[in-house]
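One chain follows as structure tokens, the form predicted alone.
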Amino acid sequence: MIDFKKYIAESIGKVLNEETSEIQNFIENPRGENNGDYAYPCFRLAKILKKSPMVIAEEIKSKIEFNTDIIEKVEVAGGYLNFFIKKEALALQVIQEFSDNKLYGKSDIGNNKNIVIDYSAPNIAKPFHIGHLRSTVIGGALYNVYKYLGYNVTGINHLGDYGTQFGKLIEGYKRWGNEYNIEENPIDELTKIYIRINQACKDDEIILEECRNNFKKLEDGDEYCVQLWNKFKDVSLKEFQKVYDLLGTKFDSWNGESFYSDKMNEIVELLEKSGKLEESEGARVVKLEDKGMAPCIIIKTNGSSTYATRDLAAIMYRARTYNFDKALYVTSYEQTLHFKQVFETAKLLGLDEKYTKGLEHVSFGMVLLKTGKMSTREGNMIKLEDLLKESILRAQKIIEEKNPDIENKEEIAKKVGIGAVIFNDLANSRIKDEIFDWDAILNFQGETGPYIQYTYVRTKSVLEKAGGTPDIQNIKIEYLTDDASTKVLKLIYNFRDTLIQVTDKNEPSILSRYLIDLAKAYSNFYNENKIIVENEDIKNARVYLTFAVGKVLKTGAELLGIDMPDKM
């Protein structure tokens, strides 16, 4: 497929005697159809050439040479050179690509590059609530897109299965374990214990100290503490798997914090060798004042490890095991300072600069209740399994009202209900806080996951009525040059570039917005053009475009983690 942006950059480069890649970085997709398909701003050249951007644009236009079968015309608007792609060339490129490439938009741009993505990471013995949804679906979408672009991706569920919280839980279980039915309803009962022991810690500093000592005993291999910890972990993983099965989420590694318990001594030794590990009020820290940050605590006053120690051990292990080019940490923005401290401290471990440069915190906003922030220890949270099941039930009710005779209602309702929740989470910029609202999250109208699914189902229906997808040899592109068809074709052409943007910014909402735009553009095309017509050439062209839209919608949705139903 011709890369129009690269072709334009080459044409400009010949005039300016400049590298194609440098020019290509500045080429934009202008707003408004009157401004063409691509625009090159000449403002950066004004200081160099000591001329106004408009004069520079006019001079380039007068000298530029291009293939008129590809570029229809070039216009100057202000300090911009606007390029209009010939509609037939656009249609030809898209149709040919679909005939040649079963996995449209797939790329080998990531060839030989290793990406590690740390996501989901719920805490053992706590409910898997909607606050964990964001990390799970953002990380899952990034995993899928990176893989589709040819990267070698490793998805890690860095379970929260270590730390002072387990000292608290062990203490609570010691005191009141026989009052709770852990076997029958493990997570809910353990949560009750956790809430109760937290309150006790607030009321009595001695109890809090006992909890801290329990975790130190766990680190030291105390038989009773280890036995309880394993029990908490086993029952939790069984509960978590129910949610992952509903979401269709999978991981390549389940190595949680505890996996690094025997790997932390090396980290301490390396930091000692660096000369940067210091005593501070009984703890051992790496001071980061020169970086404008508080110290990174490595060993607490009671000798136990910290999140930072375990994260540093994980970086070392992942560098050695996966030889990563990028290691992404998908967690809330509340942990921004933590990761800044950890990434800065990681520079002292003697690792190749490649690894420390590849560390990136992919932060996201919190999921908040209308009453404020959720907290397990305060007991106000919405369990993710309950949310997903409720969404499926509501979807089923809508399907039964609209199409009571449809087969496989339960399966369709599952795809629609789960898809609605996932898309709602990925529809907006990840950094924004999200106020949880049942009505908003399960709204099946407007710019939602079900709308994209419905549009896809419509494309399937059109193909069925048309008797299937026509042969590529029978497609005459002159019947795909109207405005509605061209808008759809432009979006389809930009699919691969959209996926690359997702990885450039680690922002799945770019793909979500793209799918909404494509669904809207197809709805407009569907309303503007009758598809099943007597003229076989027109019919074949429009049916093939419908097939292409369906394929991109399905591919894009699946990359977000959303399954597409064939009927609704």
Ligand code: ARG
The other form holds:
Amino acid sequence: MIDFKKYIAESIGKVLNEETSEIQNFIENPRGENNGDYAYPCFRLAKILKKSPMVIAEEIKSKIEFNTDIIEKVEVAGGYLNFFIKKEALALQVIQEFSDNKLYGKSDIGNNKNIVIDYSAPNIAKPFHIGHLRSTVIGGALYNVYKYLGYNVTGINHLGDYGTQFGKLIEGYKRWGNEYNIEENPIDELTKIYIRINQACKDDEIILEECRNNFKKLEDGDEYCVQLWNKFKDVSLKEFQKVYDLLGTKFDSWNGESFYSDKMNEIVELLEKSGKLEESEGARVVKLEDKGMAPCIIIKTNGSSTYATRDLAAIMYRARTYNFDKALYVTSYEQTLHFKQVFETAKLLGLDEKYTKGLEHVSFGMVLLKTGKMSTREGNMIKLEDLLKESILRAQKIIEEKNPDIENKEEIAKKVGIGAVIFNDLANSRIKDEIFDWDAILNFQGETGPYIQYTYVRTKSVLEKAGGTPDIQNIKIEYLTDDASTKVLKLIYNFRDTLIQVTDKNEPSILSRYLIDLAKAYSNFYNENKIIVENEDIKNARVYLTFAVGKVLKTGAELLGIDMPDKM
Ligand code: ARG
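Show the form predicted together with the ligand, please, the one above being the form predicted alone.
First the chain shown before, then all remaining chains and molecules of the complex.
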């Protein structure tokens, strides 16, 4: 496929005697239909050449040479040079890309660079909450897109399976375990035990001491404690797996916090060596005052390690094991300070700069119920498995109303219900708080997952009515140059660029927005242009475009983690 931007940059480069890549960085996608498809601003040159941007634009225009089969015209507007791509060229480039069966938009631009993504990471014996869902969905989407662009990606579930709370849980279980039905309802029951033991600790110092001892014993490999801890872990993972199965989530590594228990000594030693590990009120910390942050606590007063120490050990391990170019951490913005402290402290470990520069916190906003914040304490916590199941049920009800005779209702409802929740998580820029509202996320006409699925299903039914996808040899490009078709084609052309932007900004919503735009553009095309018409040439061209739209919608949605039904 011709890279139009690059082609324009080359043409300008010849006039200005400048590198293509340099110029390409300045080329913009103008707003407004009258400003063409690409614009080159001449303001930067004005200073250097001591002429007005307008005069420079006129000069370039008078000297520039290009293939008129590719570029229809160039206009000067303000200090900009506006380029209009020939509609036939756009259509030809896009259509040709679908000729063989390769995956549209797939590339190797990632050049096998190593990307580590740390996402989901729920805590053992605690509920898998809606924040973990966001992390799972955002991380999963990034995973897919990086992979599609040829990066070597490792997905890690950094489970919260370590820390002093396990000493408490062991003590609670020891005392009252037989009163609770852990097998049946592990997380709920363990949470109850945890709340009860916490209360007991508050009332009685001696119990608290016991809990601390348990954690110490766990660390020292005491058989009883390790066995219990394993049990908690097993039953919790079984619960989490139900959510992962519904979402279709996979990981390459399940190394949680406990994996680093024997890797923290090295971190403490390295920090000691750096001379930056200080005593402070009985704890050992790295002071970060000069960076405007509270100290990063490495060893607590009671001698135990912290969440941060384990993250430092994980950075070291991941650098060595995966030789990462980028290591992403997908959590809510509540952990912004934690990661700032950890990333700053990591600079003291003597790692190559490549690694410390590659660390990035990919943060996201809260999920708000229409009625306010969800939290465990206030008791309006929704269990995730229940939430996903409810979404499926609601989707099924809608499908039953709209299309009572359809086959495989349950399977379709699953795709629609889960797709709706996933899309909602990715619909807006990740840092924004998200409102969770059933009616909105399942609205087939709104900017939702089901709308994209619905549009895809529509492309399928058009293809079916037309008797299949026409042969590419039979496509006459001139029938795809009307405004509605051009809009669709331009979007399809931009798919690859969209994916690159997703990885540049670690922002899956760029792809979600894109899919909504494409679905809307197709609906407009569908309303403007009758597809199944007498004239075979017109019909073939329009059916082919429909086929291409379906392909891109499906590819894009699947990259977000959304399955497409064939009917709904
Ligand atoms: N378990 C943590 C939580 O639930 C998230 C872990 C994120 N990853 C990390 N490497 N710190 O808040």
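Here the structure is a predicted model, which means the values were calculated and not measured. For clarity, a rigid core is taken as the largest C-alpha set superposing within 1.5 Å between two forms. Numbering follows the first chain given and starts at 1.
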message: At a 2 Å cut-off on C-alpha positions, does Phe166 qualify as shifted between these two forms after fitting the rigid core?
response: yes
- prompt: Superposing on the rigid core, do we see a C-alpha displacement of 2 Å or more at Lys263 between these two forms?
  reply: no
Core-superposed C-alpha of Tyr146 shifting 2 Å or more between these two forms: no
- prompt: Can you give the CA shift of Trp176 between these two forms, in Å, with the two forms fit on their core?
  reply: 3.9
task: Align on the rigid core first, then pass along the CA displacement of Asn214 between these two forms in angstrom.
output: 4.3
